[in-house]
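We begin with a single chain expressed as structure tokens, specifically the form predicted on its own.
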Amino acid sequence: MEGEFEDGDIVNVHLSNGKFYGVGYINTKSKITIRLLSLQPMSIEQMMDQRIAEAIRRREVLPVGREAHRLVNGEADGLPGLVVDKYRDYLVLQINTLGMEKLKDLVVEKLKKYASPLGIYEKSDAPTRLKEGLKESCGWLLGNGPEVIYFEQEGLLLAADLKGQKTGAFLDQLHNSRLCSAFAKDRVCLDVFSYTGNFALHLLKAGAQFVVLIDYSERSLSIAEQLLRLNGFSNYQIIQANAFDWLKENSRFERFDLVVLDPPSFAKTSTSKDSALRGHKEINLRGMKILKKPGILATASCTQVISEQEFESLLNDAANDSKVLLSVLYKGGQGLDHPFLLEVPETRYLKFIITEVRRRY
């Protein structure tokens, strides 16, 4: 590394023998001091132009929703600290690092060039920004648009709430909700941590007899109810409640044929990992108890600090405590538009498992 710099600046990195190693941005306050952008000497203008163009072309050949999908997925697209999601004619971006914050204007310029959106909304409200010395930043960077953006996905009307979680919708779960719906026909289902109803809507479309939605957010549930009505469904019940409390109070009786557990991240750092493991085990144990046997449990974890192996282990522990057997029918993660790097395990954050829950023989 050479020359003087300020945190967030682009720097050239050299080996101890003086040989050029790469280009990246630096933040001495971050646990990752330098995030590399290129191993080749190139201008940031050139790099940003190339990476955004490549990310968009990469999605053009993928079997993902045309109206809504992830356009840029951080490190996996060579743009650490940047997430961009497309919702119809609008883009929602999230910046999580100081270096990318300083490149925001260039990001917007290239998104305009290659995606031609009607508007670009910034939803940079992740807690990780605090570690980078950044404050929350939300608002329209280009044009203007609605607070709730509706989009169609395989005949279903869904929504992204710009005042809600992530970039407005959980696009990483669309593929999994379709897979889960294959088990829904004529079943009584429970969607826990339902948010705006992605899983519930897919279950009902596939012929579920009845679906109960549980979430703590009144706003999210009001959007979910609107979507349920707009899609023509009436066989549902919406309950505003703390999911942990509700499951604890109601898991004494086997009431449901299919249970979906799609909680938010339970830990942002490794210091909270033990608490996150306990939280995941608790909700899965309760989910198993509330299921009729045999029944279907579809369960997820987006907690980055919990590995796939640890998630499976806690599910096995919960099954042993519940005196049931788990037969895994499907195991996966985030959708195709959310690629990950094998050399960066943190980019493979989503774990999703569909199991049949049976009584022990």
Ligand SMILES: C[S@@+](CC[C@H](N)C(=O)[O-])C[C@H]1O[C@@H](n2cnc3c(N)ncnc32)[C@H](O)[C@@H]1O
Second form
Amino acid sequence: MEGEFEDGDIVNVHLSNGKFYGVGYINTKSKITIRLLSLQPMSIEQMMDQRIAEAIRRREVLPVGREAHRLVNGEADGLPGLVVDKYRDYLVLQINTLGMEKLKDLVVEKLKKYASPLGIYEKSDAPTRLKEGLKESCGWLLGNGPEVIYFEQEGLLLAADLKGQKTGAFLDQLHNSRLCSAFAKDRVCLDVFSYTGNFALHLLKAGAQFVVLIDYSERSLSIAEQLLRLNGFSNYQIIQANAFDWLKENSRFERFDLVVLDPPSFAKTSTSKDSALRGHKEINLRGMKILKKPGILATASCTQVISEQEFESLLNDAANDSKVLLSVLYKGGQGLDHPFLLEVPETRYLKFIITEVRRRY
Ligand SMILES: C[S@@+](CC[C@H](N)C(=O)[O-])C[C@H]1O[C@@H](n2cnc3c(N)ncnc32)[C@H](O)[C@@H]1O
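Please could you give me the other form, the form predicted in complex with this ligand, since above is the form predicted on its own?
Following is the full complex, with the preceding chain placed first.
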């Protein structure tokens, strides 16, 4: 590095022999001191213009919803610390680093240039901002819009709740909920950790006989209920409960043909990994018990510190404990609009498995 700098500034990085290495932003308070933006000497204005344009172009050919998809996915789009999601005519952005915070005006300028939104909302409320020395920052940066943005996704009306989680919706699961619906016709289904009902809505659209939704957020469940009605469904039950308690009390009977488990991240750091593994095992064990056999279990983990192998291994342990066999039908992760970098394993956080649960022969 050369010269004076403040945390969050753009700096040039040089090797010990003086050779130029790259340009990035610095934060001496963060565990990652410098996040590189380019290995070529280039202006930040030019870099931002190019990256935002590329990220948008990259999505144009993807088989993802046209009304809603992720436009910018951090490192994988060459923009560490920045996430941008599109919901109809609005964009919701999330900034997670001090360096990107200082580039916010430039981000907004380029999003206006390449995406022409009616409004841009900032929903920077991730607890990780604290580690960067940043406070929560939420509000409209451009224009104005509704608190709940409705969007259409393959004939379903879904919603992004700007007072809810992530950027309002779990766009990373849209692909998986669609896949899951292949197993739904005439089935009695359970959507645990339902949020605003993405899985439940897809299952009902595909002809599920009945769906039970469980979540502990009253607000998310009231939006789920609104969406279920707006989509014309009445064959559902909504239960506001702690999923761990509810599953414990109800898993003595085999009641469901299909169970979805999509819990929140159980650990933000590797220090709480063991309890996260136990939490995942517990809900999966209960999910397997409450299923009729054979039945379909669609199970996810967005706990980034748990690897794919560890997730599969805990599922296998839960299957052994509940004396069932798992026959995996599909294994995947975040949707196509959430690319990840092989060299940055942290960018691959979502594990998703659809498995048939059978009695052991
Ligand atoms: C990953 S999100 C689910 C996303 C949803 N499946 C979708 O596709 O939109 C996790 C959800 O779990 C809920 N939640 C977290 N802990 C819970 C608990 N102990 N009991 C019930 N719900 C919980 C949160 O309110 C949140 O809605």
